[in-house]
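Just the one chain here, the form predicted alone, laid out as structure tokens.
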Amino acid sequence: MSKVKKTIKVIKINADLCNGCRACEVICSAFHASPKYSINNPARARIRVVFDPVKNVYVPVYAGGYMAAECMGRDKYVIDGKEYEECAFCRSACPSRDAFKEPDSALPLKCDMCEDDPPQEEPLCVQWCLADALTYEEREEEVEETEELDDLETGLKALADKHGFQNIVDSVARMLQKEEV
């Protein structure tokens, strides 16, 4: 495989600055509503603010890719004297938790950096973060060229992993029959 230059877009998170206001969740869910800004449902946001009431810690996490299986590790991390569980930092939609899944369909959600037409200068969660816990960074990197699945393929793969490919085929066939009637 050949190497290609790719622009890597990253939201850097400073959990020590997060005050748990959840403005990032609100603007993300409103931006991704249909039609845009028509409703606010943080369960549809591509960013979550995880709160640990025992340690009084807020950790913003934005959605990454879909994982077909849950991870094997349940490690704990200590950062600046605070203890965090591995799942708090996990950006994946996986079978073991409901985070980063569309609440109605259970399809995985993934951060799209608020790409829009016209393009945003930076993602809305970064723009709306009053505590400056979120910052946006772009950099050029050489990466191996890979074929990425589009959103529809990712969603279908998630459904196939959960319900089985044959059940999806049968459901689509039933839907087509209903449309023909």
Contents of the next structure:
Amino acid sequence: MSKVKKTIKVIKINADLCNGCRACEVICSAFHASPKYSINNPARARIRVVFDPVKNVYVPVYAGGYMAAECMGRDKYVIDGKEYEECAFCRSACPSRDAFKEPDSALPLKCDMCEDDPPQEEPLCVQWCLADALTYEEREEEVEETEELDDLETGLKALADKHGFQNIVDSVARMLQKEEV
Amino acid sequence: MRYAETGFNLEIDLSSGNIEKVETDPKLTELHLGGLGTNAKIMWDRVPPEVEPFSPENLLIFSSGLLGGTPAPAANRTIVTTISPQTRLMAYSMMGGFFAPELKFAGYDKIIIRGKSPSLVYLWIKDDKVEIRDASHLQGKGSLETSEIIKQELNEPKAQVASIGLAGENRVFFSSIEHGRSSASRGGLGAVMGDKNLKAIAVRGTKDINIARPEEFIKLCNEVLQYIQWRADNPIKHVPPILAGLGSPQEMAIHDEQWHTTAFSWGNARYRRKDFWTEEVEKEWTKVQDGAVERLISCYNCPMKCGAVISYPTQELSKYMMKCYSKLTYVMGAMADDLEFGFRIAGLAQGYGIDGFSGPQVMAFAIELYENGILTDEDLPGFPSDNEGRFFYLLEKIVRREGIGDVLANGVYWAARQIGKGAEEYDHNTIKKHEQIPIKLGMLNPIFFLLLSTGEKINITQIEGQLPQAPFPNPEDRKEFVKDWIQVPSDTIKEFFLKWEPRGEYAFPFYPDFQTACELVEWQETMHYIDDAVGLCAGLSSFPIKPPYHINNLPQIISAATGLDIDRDELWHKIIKRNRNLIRANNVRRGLRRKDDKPPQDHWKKRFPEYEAKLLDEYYKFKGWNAEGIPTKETLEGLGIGYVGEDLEKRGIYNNEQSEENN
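Okay, that is the form predicted alone; can I get the form predicted together with the partner chain now?
Following is the full complex, with the preceding chain placed first.
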């Protein structure tokens, strides 16, 4: 397979520099409002600052993927003697918590790096973080060209991984026969 | 659709437990904006002068400002208003932090509390759900502990909490309402909250705040942020480092405290220690501060890092948060040379919830009385011999109202009169019965004379700003300074500054002329009143030199957010003037008169009684007030609040101008 170039967008989070002002949440929710900037509501933000001042804990976290089910277990991190809450570093919208869900519909939210036309120089949260806890980097990476799978193929691939390809084929054949009867 | 504001207030009656969500009249926003302006209107309408501070009829209002919860940087102030038990006037202290925006997101502009709960309770607001909950398990808990316990028991880590400590519960006249490292501490608001048996308010909101003209508004917000960044690289020259930047004085970040420690007074506002700041002190204090400050922190949506996480304990927690000058008030009040003492006692005092300005002043006053034989060992059994120990001793007595603490808990003015035996002589640093920042200077400053005398927030840092505190000796430096001074309302102010000299014809006290002095004072005051109505922090607006928010961009910012078309004239000469006069009228109705409009008695060594009287005359005229400092009927009529004048007239206030002593 041939190699292709891909732009990797990175928001670098320096939690030590976070001042806990939540400007990132503000501008994120305003930018993603429709029309743009017409609404402010941090509960709609695709970034949130996990903070616990009396433990000196400040962690900005971005919304990542949607999870239909919550994890089997939870974890707690202790770093430099500070204990972080369960799920503090997790980017998922999942049933176990309110984060990264639209407050009205509970639909999941995901960071889109502020896609805009014309494009923004940097995601808005980075622009509004004057504390420099958030900085933006882009780099080009050479990656193997992969064929994009469509939804059906993704699903089938997951089934094949679990049951074996032959079983899938046999099942499909059986189902076809029943349909014909 | 309502823009910037939610259009709803929450009305809570703690006596009956009744809770109502009430839609507000949009006309009032046009007339008063919001925040302090609409608070003053509510106080006028609903709290007549017969209502005592500790009466169920007294209101306690927690208000956001009009811009609170919008993306405008630093629009995060909560304006708390009530009748003060100490001054017996309308008190309107405010706090930063996260409370007001969260209240807005829950769907309310204000919480208006009346009545008195039969037992200790707290209020829990989550969007449309509002509950009055039992707080008996929080009795005596520190303010920060209370906040932590509530968030935990509700399982709401994102709730914002405002709470009182033991001092508020015991109705100490200078007790505060605490919220993280922010506090509404002036005027004894915590005592009114305690009297209402309200330990805390917790709020969490997930609703929208709408902006009327989004593109224009966000562009203006971005300009504010860009200016903040530019100012970070371009500090003001020729002023002390602590005044060169934006924000509250950056005392968590800056170690150089030469200005505060040598220019401000120590003890009971008595002694200047011009030689205090030595290399040795600087080295020691830097070490202590670096050891104490774990992180610099901000309020909601503000890039300034005025606060810090402090690694000293409060009542039960191992850390607390602090901002600004309270690291020094206890140190200087106790004449302690040790900054560590400041961090230790401030955490404890914040937990108990007392004002970091008044608290140390009251304690220093008590020590002076003891040293002069007016208070004795009988009053102060087991009084330690060292000042640091004495401060801890007094703190515990005051917050519990134990023994002499019960008297001292009423503040310097009232305590002096209760103690008698000449104690009144030691009450030399109060205005309108309220303890002041300990500054003692030489030559009368006519601008500060008017600000101190007539300011009704009764706290100089909350009414002055933007003007360098001393002239630049070199005329070339002045020229350079005014070149990019875009924040001034007129060239008069630039001309004043260009001519202003440390000595001679163009020096204080007779420079500037009356008219210019009045304009300078009104400009400074107006900027604060705008901030207080829209909920902006003075640290990015009315207080520092060359701030990002100013009279020339605020009308447009407010208009873009709200959709109201407010120009500079409407904002300044109509709305803010209306608010200013309404507050004045509230207090006039409570007995405030010319005799109360004076600075601390020994603020300056060189005084000019006749000239000062003339200054006050001219300023009153400039404001449209009569010789007693009462807004005239014509002034009030012209501002569209003629009903206020009619009320004053009906009460005979215009006929019998000299009020009885109002206490």
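Take the two forms, find the largest set of C-alpha atoms that superpose within 1.5 Å, and that set is the rigid core. Model, not experiment: these values are computed from the prediction. Positions refer to the first chain, counted from 1.
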Core-aligned C-alpha movement of Ala158 between these two forms reaching 2 Å: yes
With a threshold of 2 Å on the C-alpha, tell me if Asp170 counts as moved between these two forms once the core is superposed. yes
